[in-house]
Partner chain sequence: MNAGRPASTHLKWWWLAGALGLLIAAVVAAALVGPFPLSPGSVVRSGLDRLPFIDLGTGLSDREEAILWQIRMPRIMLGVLVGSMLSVAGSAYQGVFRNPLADPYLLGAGAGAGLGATLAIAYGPETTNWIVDPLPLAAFVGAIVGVLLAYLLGYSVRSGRTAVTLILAGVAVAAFLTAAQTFIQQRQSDTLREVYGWILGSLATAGWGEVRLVLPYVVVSIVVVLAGRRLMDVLAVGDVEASTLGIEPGKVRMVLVAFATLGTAAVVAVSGLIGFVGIIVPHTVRLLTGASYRIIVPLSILLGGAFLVLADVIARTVQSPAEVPIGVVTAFVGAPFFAVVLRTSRGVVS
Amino acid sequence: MSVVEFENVTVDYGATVAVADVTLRVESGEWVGVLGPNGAGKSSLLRTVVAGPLTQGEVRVDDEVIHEAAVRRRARLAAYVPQRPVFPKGMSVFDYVLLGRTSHMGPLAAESATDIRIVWDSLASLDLVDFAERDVSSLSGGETQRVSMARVIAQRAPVLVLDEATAALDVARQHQVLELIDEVRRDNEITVVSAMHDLTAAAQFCDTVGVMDKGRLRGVGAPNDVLTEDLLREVFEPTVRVIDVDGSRVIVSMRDKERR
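Output the structure for the chain only; the required form is predicted together with the partner chain.
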(Lines of atoms letter the chains of each structure in order from A and count residues from 1; the text may use other names and numbers.)
(Lines give C-alpha, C1' and ligand atoms only; values in the text may rest on other atoms or scores of the structure.)
Protein backbone atom coordinates (compact mmCIF):
# COMPACT_ATOMS: atom_id res chain seq x y z
CA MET A 1 0.00 0.00 0.00
CA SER A 2 1.24 3.42 -0.84
CA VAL A 3 0.57 7.09 -0.30
CA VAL A 4 0.28 9.38 -3.32
CA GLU A 5 1.03 13.06 -2.83
CA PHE A 6 0.41 15.87 -5.31
CA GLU A 7 2.21 19.02 -4.21
CA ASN A 8 1.46 22.30 -6.00
CA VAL A 9 1.05 20.41 -9.27
CA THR A 10 0.73 22.63 -12.34
CA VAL A 11 0.45 21.36 -15.91
CA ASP A 12 0.78 24.12 -18.48
CA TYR A 13 0.48 23.18 -22.16
CA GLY A 14 1.35 26.70 -23.29
CA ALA A 15 -2.02 27.69 -24.73
CA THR A 16 -3.96 26.25 -21.81
CA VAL A 17 -3.26 25.62 -18.15
CA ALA A 18 -4.73 22.15 -17.60
CA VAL A 19 -3.90 21.79 -13.93
CA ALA A 20 -3.31 24.80 -11.68
CA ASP A 21 -1.55 24.41 -8.37
CA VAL A 22 -3.22 21.24 -7.10
CA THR A 23 -2.20 19.83 -3.74
CA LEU A 24 -3.76 16.53 -2.70
CA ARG A 25 -2.80 13.61 -0.51
CA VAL A 26 -4.16 10.12 -1.25
CA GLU A 27 -3.86 7.78 1.71
CA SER A 28 -2.66 4.24 1.49
CA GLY A 29 -5.35 1.86 0.20
CA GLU A 30 -7.74 4.71 -0.42
CA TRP A 31 -9.87 5.16 -3.54
CA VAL A 32 -9.88 8.78 -4.61
CA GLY A 33 -12.20 9.86 -7.40
CA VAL A 34 -11.28 12.96 -9.38
CA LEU A 35 -14.46 14.56 -10.70
CA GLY A 36 -15.31 17.54 -12.83
CA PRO A 37 -16.64 18.63 -16.21
CA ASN A 38 -14.92 17.84 -19.51
CA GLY A 39 -11.66 19.74 -19.80
CA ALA A 40 -11.39 20.30 -16.05
CA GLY A 41 -7.88 18.81 -16.00
CA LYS A 42 -8.66 15.38 -14.54
CA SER A 43 -6.70 13.37 -17.09
CA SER A 44 -3.71 15.73 -16.97
CA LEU A 45 -3.62 15.49 -13.18
CA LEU A 46 -3.79 11.69 -13.30
CA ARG A 47 -1.09 11.43 -15.94
CA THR A 48 1.40 13.17 -13.63
CA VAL A 49 1.37 10.07 -11.40
CA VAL A 50 2.84 8.10 -14.30
CA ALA A 51 5.30 10.85 -15.26
CA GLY A 52 3.06 12.66 -17.72
CA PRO A 53 3.71 16.34 -18.49
CA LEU A 54 4.42 18.42 -15.37
CA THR A 55 5.25 22.12 -15.39
CA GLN A 56 5.62 22.83 -11.70
CA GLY A 57 5.32 21.04 -8.40
CA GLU A 58 5.98 17.47 -7.48
CA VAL A 59 4.20 14.11 -7.39
CA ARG A 60 5.39 11.52 -4.89
CA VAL A 61 4.53 7.90 -4.28
CA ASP A 62 5.76 6.88 -0.83
CA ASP A 63 8.11 9.86 -0.74
CA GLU A 64 9.64 8.90 -4.09
CA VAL A 65 9.50 11.74 -6.60
CA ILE A 66 7.91 10.28 -9.71
CA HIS A 67 9.53 12.54 -12.29
CA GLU A 68 12.98 11.80 -10.89
CA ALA A 69 12.55 8.01 -10.76
CA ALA A 70 13.85 5.73 -13.52
CA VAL A 71 11.20 4.54 -15.98
CA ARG A 72 11.23 0.94 -14.72
CA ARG A 73 11.01 2.08 -11.11
CA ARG A 74 8.03 4.29 -11.96
CA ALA A 75 6.22 1.36 -13.53
CA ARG A 76 6.70 -0.57 -10.31
CA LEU A 77 5.17 2.29 -8.30
CA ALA A 78 2.06 3.01 -10.37
CA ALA A 79 0.04 1.20 -13.03
CA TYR A 80 -2.07 3.16 -15.50
CA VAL A 81 -5.16 2.40 -17.56
CA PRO A 82 -5.98 5.14 -20.08
CA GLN A 83 -9.45 6.16 -21.26
CA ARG A 84 -9.08 4.05 -24.38
CA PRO A 85 -6.46 1.36 -23.87
CA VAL A 86 -4.81 -0.04 -27.00
CA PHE A 87 -5.53 -3.73 -27.57
CA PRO A 88 -3.14 -4.72 -30.37
CA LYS A 89 -4.56 -6.90 -33.11
CA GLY A 90 -3.24 -10.44 -33.04
CA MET A 91 -1.82 -10.25 -29.51
CA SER A 92 -3.00 -13.03 -27.20
CA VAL A 93 -4.61 -12.19 -23.88
CA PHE A 94 -1.71 -13.99 -22.21
CA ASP A 95 0.90 -11.85 -23.95
CA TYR A 96 -1.09 -8.72 -23.22
CA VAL A 97 -1.21 -9.44 -19.49
CA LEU A 98 2.48 -10.37 -19.64
CA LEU A 99 3.18 -6.77 -20.72
CA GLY A 100 2.41 -5.87 -17.12
CA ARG A 101 5.60 -7.71 -16.12
CA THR A 102 7.83 -5.53 -18.34
CA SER A 103 9.25 -3.50 -15.46
CA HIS A 104 10.14 -6.69 -13.59
CA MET A 105 12.28 -8.10 -16.40
CA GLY A 106 15.72 -6.92 -17.45
CA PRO A 107 15.55 -4.58 -20.45
CA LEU A 108 16.69 -7.34 -22.83
CA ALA A 109 15.73 -10.38 -20.78
CA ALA A 110 12.89 -12.77 -21.47
CA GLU A 111 10.12 -13.52 -19.01
CA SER A 112 10.98 -15.80 -16.10
CA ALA A 113 8.98 -18.70 -14.70
CA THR A 114 7.84 -16.32 -11.95
CA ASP A 115 6.50 -13.85 -14.53
CA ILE A 116 4.60 -16.65 -16.25
CA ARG A 117 3.15 -17.84 -12.94
CA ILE A 118 2.08 -14.32 -11.97
CA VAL A 119 0.32 -13.90 -15.33
CA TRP A 120 -1.59 -17.16 -14.82
CA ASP A 121 -2.49 -16.08 -11.27
CA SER A 122 -3.74 -12.70 -12.51
CA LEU A 123 -5.80 -14.39 -15.22
CA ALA A 124 -7.19 -16.86 -12.70
CA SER A 125 -8.22 -14.16 -10.25
CA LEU A 126 -10.40 -12.59 -12.94
CA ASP A 127 -11.74 -15.85 -14.44
CA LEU A 128 -9.76 -15.30 -17.62
CA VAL A 129 -7.76 -18.53 -17.80
CA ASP A 130 -9.89 -19.83 -20.68
CA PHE A 131 -9.25 -16.60 -22.55
CA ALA A 132 -5.44 -16.87 -22.43
CA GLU A 133 -5.02 -17.72 -26.10
CA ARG A 134 -7.76 -15.44 -27.44
CA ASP A 135 -6.91 -12.41 -29.56
CA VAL A 136 -7.08 -9.47 -27.16
CA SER A 137 -8.56 -7.22 -29.86
CA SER A 138 -11.52 -9.55 -30.39
CA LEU A 139 -12.99 -9.36 -26.88
CA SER A 140 -16.20 -7.68 -25.75
CA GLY A 141 -16.22 -4.46 -23.72
CA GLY A 142 -16.64 -6.20 -20.38
CA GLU A 143 -13.96 -8.78 -21.17
CA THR A 144 -11.43 -6.14 -22.15
CA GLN A 145 -12.02 -4.37 -18.82
CA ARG A 146 -11.13 -7.60 -17.02
CA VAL A 147 -8.08 -8.08 -19.21
CA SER A 148 -6.96 -4.53 -18.40
CA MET A 149 -7.33 -5.24 -14.70
CA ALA A 150 -5.43 -8.52 -15.08
CA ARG A 151 -2.51 -6.59 -16.58
CA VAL A 152 -2.67 -4.12 -13.70
CA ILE A 153 -2.58 -6.97 -11.17
CA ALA A 154 0.36 -8.58 -12.96
CA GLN A 155 2.24 -5.29 -12.84
CA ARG A 156 2.12 -5.50 -9.00
CA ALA A 157 2.29 -1.73 -8.57
CA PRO A 158 0.87 -0.45 -5.27
CA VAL A 159 -0.92 2.45 -7.01
CA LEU A 160 -3.49 2.24 -9.79
CA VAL A 161 -4.30 5.26 -11.93
CA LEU A 162 -7.56 4.86 -13.85
CA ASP A 163 -8.68 7.38 -16.42
CA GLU A 164 -12.44 6.95 -16.79
CA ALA A 165 -12.36 3.21 -17.04
CA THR A 166 -16.12 2.96 -17.39
CA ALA A 167 -16.86 5.75 -19.83
CA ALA A 168 -18.13 3.52 -22.64
CA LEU A 169 -20.21 1.09 -20.59
CA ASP A 170 -23.92 0.81 -19.91
CA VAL A 171 -25.20 1.42 -16.43
CA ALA A 172 -25.13 -2.20 -15.24
CA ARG A 173 -21.79 -3.01 -16.85
CA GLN A 174 -20.33 0.13 -15.32
CA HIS A 175 -21.43 -1.01 -11.90
CA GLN A 176 -19.84 -4.43 -12.44
CA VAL A 177 -16.53 -2.92 -13.51
CA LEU A 178 -16.42 -0.59 -10.52
CA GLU A 179 -17.12 -3.55 -8.21
CA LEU A 180 -14.30 -5.39 -9.97
CA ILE A 181 -11.90 -2.49 -9.42
CA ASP A 182 -12.92 -2.36 -5.77
CA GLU A 183 -12.33 -6.10 -5.41
CA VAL A 184 -8.92 -5.87 -7.06
CA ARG A 185 -8.08 -2.92 -4.84
CA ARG A 186 -8.98 -4.79 -1.65
CA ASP A 187 -7.43 -8.13 -2.64
CA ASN A 188 -4.17 -6.57 -3.76
CA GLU A 189 -4.09 -3.65 -1.29
CA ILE A 190 -3.87 -1.07 -4.04
CA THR A 191 -4.32 2.68 -3.77
CA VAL A 192 -6.63 3.91 -6.55
CA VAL A 193 -6.77 7.34 -8.15
CA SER A 194 -9.47 7.49 -10.81
CA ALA A 195 -11.08 10.11 -12.98
CA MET A 196 -14.84 9.63 -13.13
CA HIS A 197 -17.77 11.15 -14.92
CA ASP A 198 -20.57 9.45 -13.04
CA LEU A 199 -20.94 11.43 -9.82
CA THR A 200 -23.45 9.02 -8.29
CA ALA A 201 -21.11 6.07 -8.82
CA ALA A 202 -18.22 8.08 -7.38
CA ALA A 203 -20.30 8.80 -4.29
CA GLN A 204 -20.78 5.06 -3.74
CA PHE A 205 -17.34 3.71 -4.58
CA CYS A 206 -14.81 6.39 -3.63
CA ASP A 207 -13.54 6.97 -0.10
CA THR A 208 -12.66 10.51 -1.07
CA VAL A 209 -13.63 12.67 -4.03
CA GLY A 210 -11.94 15.76 -5.40
CA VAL A 211 -13.91 18.11 -7.62
CA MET A 212 -11.91 19.93 -10.29
CA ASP A 213 -12.90 22.91 -12.41
CA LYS A 214 -10.71 24.78 -14.89
CA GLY A 215 -7.59 23.08 -13.56
CA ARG A 216 -8.25 23.93 -9.93
CA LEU A 217 -9.29 21.64 -7.14
CA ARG A 218 -12.53 23.09 -5.80
CA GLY A 219 -13.28 20.64 -3.01
CA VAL A 220 -11.83 17.50 -1.44
CA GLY A 221 -13.30 15.17 1.14
CA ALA A 222 -15.81 12.43 1.84
CA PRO A 223 -18.42 12.23 -0.98
CA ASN A 224 -21.30 13.28 1.25
CA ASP A 225 -19.43 16.40 2.35
CA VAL A 226 -18.15 17.48 -1.03
CA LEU A 227 -20.96 16.55 -3.43
CA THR A 228 -23.28 19.36 -2.42
CA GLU A 229 -25.76 21.12 -4.66
CA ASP A 230 -23.99 24.45 -4.12
CA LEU A 231 -20.61 23.24 -5.35
CA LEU A 232 -21.91 21.04 -8.16
CA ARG A 233 -24.21 23.75 -9.53
CA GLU A 234 -21.30 26.12 -9.61
CA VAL A 235 -18.93 23.67 -11.27
CA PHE A 236 -21.33 21.88 -13.64
CA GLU A 237 -24.64 23.67 -14.23
CA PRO A 238 -27.49 25.13 -12.22
CA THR A 239 -29.77 22.21 -13.07
CA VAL A 240 -27.91 19.70 -10.87
CA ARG A 241 -29.94 18.13 -8.08
CA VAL A 242 -28.53 16.08 -5.19
CA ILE A 243 -30.85 13.46 -3.71
CA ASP A 244 -30.24 11.21 -0.75
CA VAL A 245 -30.94 7.51 -1.31
CA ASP A 246 -30.12 5.10 1.52
CA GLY A 247 -27.52 7.48 2.90
CA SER A 248 -25.68 7.88 -0.42
CA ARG A 249 -25.74 10.84 -2.76
CA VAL A 250 -27.55 10.53 -6.08
CA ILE A 251 -26.67 13.33 -8.48
CA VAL A 252 -28.86 14.08 -11.47
CA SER A 253 -29.35 16.94 -13.85
CA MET A 254 -33.04 17.90 -13.90
CA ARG A 255 -34.68 19.56 -16.86
CA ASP A 256 -36.36 22.89 -16.22
CA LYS A 257 -40.01 22.21 -15.25
CA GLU A 258 -41.40 24.70 -17.74
CA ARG A 259 -39.61 23.08 -20.65
CA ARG A 260 -40.78 19.54 -19.88
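Between two forms, the rigid core is defined as the largest C-alpha subset superposing within 1.5 Å. Every value quoted in this text rests on a predicted model; they were computed, and no experiment measured them. Positions refer to the first chain, counted from 1. What changes on going to the form predicted alone:
When the change between the two forms is described as the motion of two rigid parts, residue 247 sits in the same part as residue 212. Rigid-body rotation of the smaller part against the larger part between the two forms amounts to 14 degrees, from C-alpha fits.
Okay, that is the form predicted together with the partner chain; can I get the form predicted alone now?
So it's only the chain below, everything else dropped.
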Protein backbone atom coordinates (compact mmCIF):
# COMPACT_ATOMS: atom_id res chain seq x y z
CA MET A 1 0.00 0.00 0.00
CA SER A 2 1.09 3.60 -0.59
CA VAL A 3 0.47 6.96 1.06
CA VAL A 4 0.03 10.04 -1.14
CA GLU A 5 0.81 13.44 0.36
CA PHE A 6 0.12 16.88 -1.11
CA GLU A 7 2.02 19.55 0.82
CA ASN A 8 1.29 23.23 0.15
CA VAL A 9 0.60 22.42 -3.51
CA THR A 10 0.05 25.42 -5.78
CA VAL A 11 -0.45 25.30 -9.54
CA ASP A 12 -0.78 28.45 -11.60
CA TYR A 13 -0.93 29.13 -15.30
CA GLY A 14 0.34 32.66 -15.59
CA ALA A 15 -2.17 34.91 -13.87
CA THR A 16 -4.60 32.03 -13.28
CA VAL A 17 -4.23 30.09 -10.02
CA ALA A 18 -5.74 26.63 -10.52
CA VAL A 19 -4.69 25.14 -7.17
CA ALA A 20 -3.96 27.33 -4.15
CA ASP A 21 -1.86 25.97 -1.27
CA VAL A 22 -3.53 22.55 -0.92
CA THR A 23 -2.36 20.16 1.78
CA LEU A 24 -3.95 16.72 1.79
CA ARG A 25 -2.92 13.27 2.96
CA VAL A 26 -4.35 10.15 1.30
CA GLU A 27 -3.88 7.15 3.55
CA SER A 28 -2.62 3.83 2.27
CA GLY A 29 -5.39 1.81 0.59
CA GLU A 30 -7.85 4.68 0.86
CA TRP A 31 -10.16 5.99 -1.88
CA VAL A 32 -10.27 9.77 -1.83
CA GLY A 33 -12.71 11.61 -4.10
CA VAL A 34 -11.92 15.19 -5.07
CA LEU A 35 -15.15 17.05 -5.79
CA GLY A 36 -16.07 20.50 -7.00
CA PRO A 37 -17.63 22.44 -9.88
CA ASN A 38 -15.95 22.85 -13.26
CA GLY A 39 -12.82 24.97 -12.92
CA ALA A 40 -12.39 24.21 -9.23
CA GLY A 41 -8.86 22.83 -9.78
CA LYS A 42 -9.56 19.11 -9.42
CA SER A 43 -7.76 18.01 -12.59
CA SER A 44 -4.77 20.27 -11.97
CA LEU A 45 -4.38 18.84 -8.46
CA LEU A 46 -4.61 15.23 -9.66
CA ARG A 47 -2.06 15.73 -12.44
CA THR A 48 0.59 16.69 -9.88
CA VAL A 49 0.57 13.06 -8.70
CA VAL A 50 1.96 12.05 -12.11
CA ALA A 51 4.39 14.98 -12.36
CA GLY A 52 1.98 17.45 -13.93
CA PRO A 53 2.66 21.20 -13.57
CA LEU A 54 3.58 22.26 -10.05
CA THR A 55 4.37 25.86 -9.13
CA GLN A 56 4.97 25.41 -5.42
CA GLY A 57 4.89 22.65 -2.82
CA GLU A 58 5.56 18.94 -3.01
CA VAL A 59 3.76 15.69 -3.86
CA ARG A 60 5.06 12.47 -2.34
CA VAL A 61 4.21 8.80 -2.70
CA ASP A 62 5.61 6.89 0.28
CA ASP A 63 8.01 9.77 1.00
CA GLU A 64 9.30 9.69 -2.60
CA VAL A 65 9.01 13.11 -4.23
CA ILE A 66 7.17 12.60 -7.51
CA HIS A 67 8.76 15.49 -9.40
CA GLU A 68 12.24 14.23 -8.54
CA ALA A 69 11.64 10.64 -9.70
CA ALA A 70 12.62 9.29 -13.14
CA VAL A 71 9.85 8.78 -15.69
CA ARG A 72 9.80 4.98 -15.47
CA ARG A 73 9.85 5.15 -11.69
CA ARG A 74 6.86 7.53 -11.67
CA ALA A 75 4.93 5.11 -13.87
CA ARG A 76 5.55 2.34 -11.36
CA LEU A 77 4.29 4.53 -8.52
CA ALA A 78 1.09 5.93 -10.03
CA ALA A 79 -1.22 5.07 -12.93
CA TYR A 80 -3.36 7.81 -14.47
CA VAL A 81 -6.60 7.99 -16.47
CA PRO A 82 -7.17 11.52 -17.85
CA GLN A 83 -10.53 12.98 -18.81
CA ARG A 84 -9.76 12.64 -22.52
CA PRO A 85 -7.27 9.83 -23.17
CA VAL A 86 -5.35 9.88 -26.48
CA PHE A 87 -5.68 6.70 -28.53
CA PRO A 88 -3.13 6.05 -31.31
CA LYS A 89 -4.83 5.31 -34.62
CA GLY A 90 -4.11 1.82 -35.91
CA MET A 91 -3.21 0.38 -32.49
CA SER A 92 -5.20 -2.61 -31.28
CA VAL A 93 -6.94 -2.63 -27.93
CA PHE A 94 -4.61 -5.43 -26.77
CA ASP A 95 -1.48 -3.44 -27.67
CA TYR A 96 -2.87 -0.31 -26.02
CA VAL A 97 -3.51 -2.16 -22.76
CA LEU A 98 -0.02 -3.69 -23.06
CA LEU A 99 1.39 -0.15 -22.82
CA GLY A 100 0.49 -0.35 -19.15
CA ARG A 101 3.27 -2.90 -18.73
CA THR A 102 6.01 -0.66 -20.25
CA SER A 103 7.46 0.47 -16.94
CA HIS A 104 7.90 -3.17 -15.90
CA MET A 105 10.02 -4.09 -18.95
CA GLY A 106 13.70 -3.43 -19.53
CA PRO A 107 14.71 -0.77 -22.11
CA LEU A 108 15.07 -3.37 -24.91
CA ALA A 109 13.00 -6.19 -23.44
CA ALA A 110 9.95 -7.68 -25.11
CA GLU A 111 6.84 -8.44 -23.12
CA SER A 112 7.00 -11.55 -20.97
CA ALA A 113 4.45 -14.30 -20.50
CA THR A 114 3.51 -12.59 -17.24
CA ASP A 115 2.87 -9.29 -19.07
CA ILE A 116 0.65 -11.07 -21.60
CA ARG A 117 -1.32 -12.83 -18.88
CA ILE A 118 -1.86 -9.58 -16.97
CA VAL A 119 -3.15 -7.87 -20.12
CA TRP A 120 -5.67 -10.67 -20.80
CA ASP A 121 -6.77 -10.60 -17.15
CA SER A 122 -7.25 -6.84 -17.34
CA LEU A 123 -9.31 -7.11 -20.53
CA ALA A 124 -11.42 -9.89 -19.04
CA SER A 125 -12.14 -7.86 -15.90
CA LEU A 126 -13.89 -5.22 -18.04
CA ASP A 127 -15.54 -7.58 -20.56
CA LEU A 128 -13.12 -6.44 -23.29
CA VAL A 129 -11.67 -9.74 -24.48
CA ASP A 130 -13.76 -9.62 -27.66
CA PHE A 131 -12.35 -6.14 -28.36
CA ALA A 132 -8.69 -7.21 -28.23
CA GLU A 133 -8.07 -6.95 -31.98
CA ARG A 134 -10.21 -3.85 -32.55
CA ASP A 135 -8.57 -0.55 -33.54
CA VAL A 136 -8.65 1.43 -30.32
CA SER A 137 -9.38 4.67 -32.18
CA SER A 138 -12.61 3.18 -33.58
CA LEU A 139 -14.29 2.68 -30.21
CA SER A 140 -17.13 4.67 -28.70
CA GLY A 141 -16.59 7.03 -25.77
CA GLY A 142 -17.79 4.50 -23.21
CA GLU A 143 -15.69 1.73 -24.73
CA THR A 144 -12.54 3.87 -24.70
CA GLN A 145 -13.03 4.63 -21.01
CA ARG A 146 -13.17 0.91 -20.29
CA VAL A 147 -10.02 0.34 -22.35
CA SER A 148 -8.26 3.13 -20.42
CA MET A 149 -9.21 1.45 -17.17
CA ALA A 150 -7.88 -1.88 -18.47
CA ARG A 151 -4.53 -0.25 -19.26
CA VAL A 152 -4.06 1.19 -15.77
CA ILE A 153 -5.18 -2.05 -14.15
CA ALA A 154 -2.46 -3.79 -16.18
CA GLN A 155 0.05 -1.19 -15.00
CA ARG A 156 -0.28 -2.54 -11.44
CA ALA A 157 0.88 0.70 -9.81
CA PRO A 158 0.13 1.09 -6.08
CA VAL A 159 -1.60 4.44 -6.69
CA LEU A 160 -4.43 4.94 -9.17
CA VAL A 161 -5.31 8.49 -10.26
CA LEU A 162 -8.65 8.87 -12.03
CA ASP A 163 -9.83 12.13 -13.58
CA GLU A 164 -13.56 11.67 -14.23
CA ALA A 165 -12.87 8.15 -15.44
CA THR A 166 -16.56 7.25 -15.75
CA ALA A 167 -17.78 10.49 -17.36
CA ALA A 168 -18.52 8.96 -20.79
CA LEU A 169 -20.32 5.89 -19.45
CA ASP A 170 -24.03 5.23 -19.03
CA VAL A 171 -25.43 4.86 -15.51
CA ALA A 172 -25.22 1.07 -15.38
CA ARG A 173 -21.65 0.95 -16.74
CA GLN A 174 -20.58 3.76 -14.38
CA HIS A 175 -21.68 1.67 -11.44
CA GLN A 176 -19.93 -1.42 -12.80
CA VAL A 177 -16.66 0.47 -13.30
CA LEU A 178 -16.84 2.04 -9.82
CA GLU A 179 -17.47 -1.39 -8.31
CA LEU A 180 -14.52 -2.73 -10.32
CA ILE A 181 -12.25 0.09 -9.10
CA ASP A 182 -13.27 -0.70 -5.53
CA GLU A 183 -12.68 -4.43 -6.05
CA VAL A 184 -9.26 -3.84 -7.65
CA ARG A 185 -8.37 -1.42 -4.86
CA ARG A 186 -9.21 -3.92 -2.14
CA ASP A 187 -7.77 -7.00 -3.85
CA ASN A 188 -4.49 -5.28 -4.75
CA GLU A 189 -4.25 -2.84 -1.82
CA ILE A 190 -4.24 0.16 -4.16
CA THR A 191 -4.64 3.78 -3.08
CA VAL A 192 -7.13 5.68 -5.27
CA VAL A 193 -7.34 9.44 -5.85
CA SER A 194 -10.17 10.44 -8.16
CA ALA A 195 -11.90 13.58 -9.40
CA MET A 196 -15.64 13.02 -9.53
CA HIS A 197 -18.72 14.97 -10.58
CA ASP A 198 -21.26 12.49 -9.26
CA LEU A 199 -21.61 13.47 -5.61
CA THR A 200 -23.85 10.52 -4.77
CA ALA A 201 -21.32 8.05 -6.19
CA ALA A 202 -18.57 9.76 -4.20
CA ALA A 203 -20.62 9.44 -1.02
CA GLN A 204 -21.14 5.73 -1.63
CA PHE A 205 -17.69 4.68 -2.84
CA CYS A 206 -15.12 7.04 -1.31
CA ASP A 207 -13.64 6.69 2.16
CA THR A 208 -12.80 10.39 2.20
CA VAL A 209 -13.90 13.34 0.07
CA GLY A 210 -12.31 16.73 -0.47
CA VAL A 211 -14.50 19.54 -1.81
CA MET A 212 -12.64 22.13 -3.89
CA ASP A 213 -13.77 25.58 -4.97
CA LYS A 214 -11.67 28.16 -6.82
CA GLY A 215 -8.51 26.14 -6.26
CA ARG A 216 -8.91 25.74 -2.52
CA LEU A 217 -10.07 22.87 -0.34
CA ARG A 218 -13.30 23.84 1.39
CA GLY A 219 -13.70 20.63 3.34
CA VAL A 220 -12.04 17.22 3.81
CA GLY A 221 -13.30 14.19 5.68
CA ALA A 222 -15.76 11.33 5.68
CA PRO A 223 -18.57 11.82 3.10
CA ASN A 224 -21.30 12.05 5.73
CA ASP A 225 -19.37 14.79 7.55
CA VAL A 226 -18.37 16.86 4.51
CA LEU A 227 -21.23 16.47 2.04
CA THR A 228 -23.69 18.67 3.89
CA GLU A 229 -26.36 20.84 2.32
CA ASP A 230 -24.76 24.00 3.73
CA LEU A 231 -21.35 23.39 2.12
CA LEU A 232 -22.68 21.99 -1.14
CA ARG A 233 -25.06 24.90 -1.60
CA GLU A 234 -22.17 27.33 -1.10
CA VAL A 235 -19.94 25.55 -3.60
CA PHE A 236 -22.45 24.38 -6.19
CA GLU A 237 -25.91 25.96 -6.12
CA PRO A 238 -28.64 26.79 -3.60
CA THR A 239 -31.02 24.05 -4.81
CA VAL A 240 -28.79 21.10 -3.79
CA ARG A 241 -30.49 18.66 -1.44
CA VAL A 242 -28.91 15.86 0.63
CA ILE A 243 -31.27 12.94 1.19
CA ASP A 244 -30.76 9.78 3.25
CA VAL A 245 -31.85 6.61 1.44
CA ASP A 246 -31.43 3.38 3.40
CA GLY A 247 -28.44 4.82 5.22
CA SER A 248 -26.74 6.15 2.08
CA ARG A 249 -26.43 9.81 1.09
CA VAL A 250 -28.07 10.85 -2.16
CA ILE A 251 -27.26 14.34 -3.45
CA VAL A 252 -29.64 15.89 -5.95
CA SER A 253 -30.17 19.29 -7.53
CA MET A 254 -33.81 20.34 -7.30
CA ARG A 255 -35.51 22.68 -9.70
CA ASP A 256 -35.85 26.22 -8.37
CA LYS A 257 -39.57 26.63 -7.62
CA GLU A 258 -39.38 30.40 -8.14
CA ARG A 259 -38.41 29.89 -11.80
CA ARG A 260 -41.27 27.58 -12.68
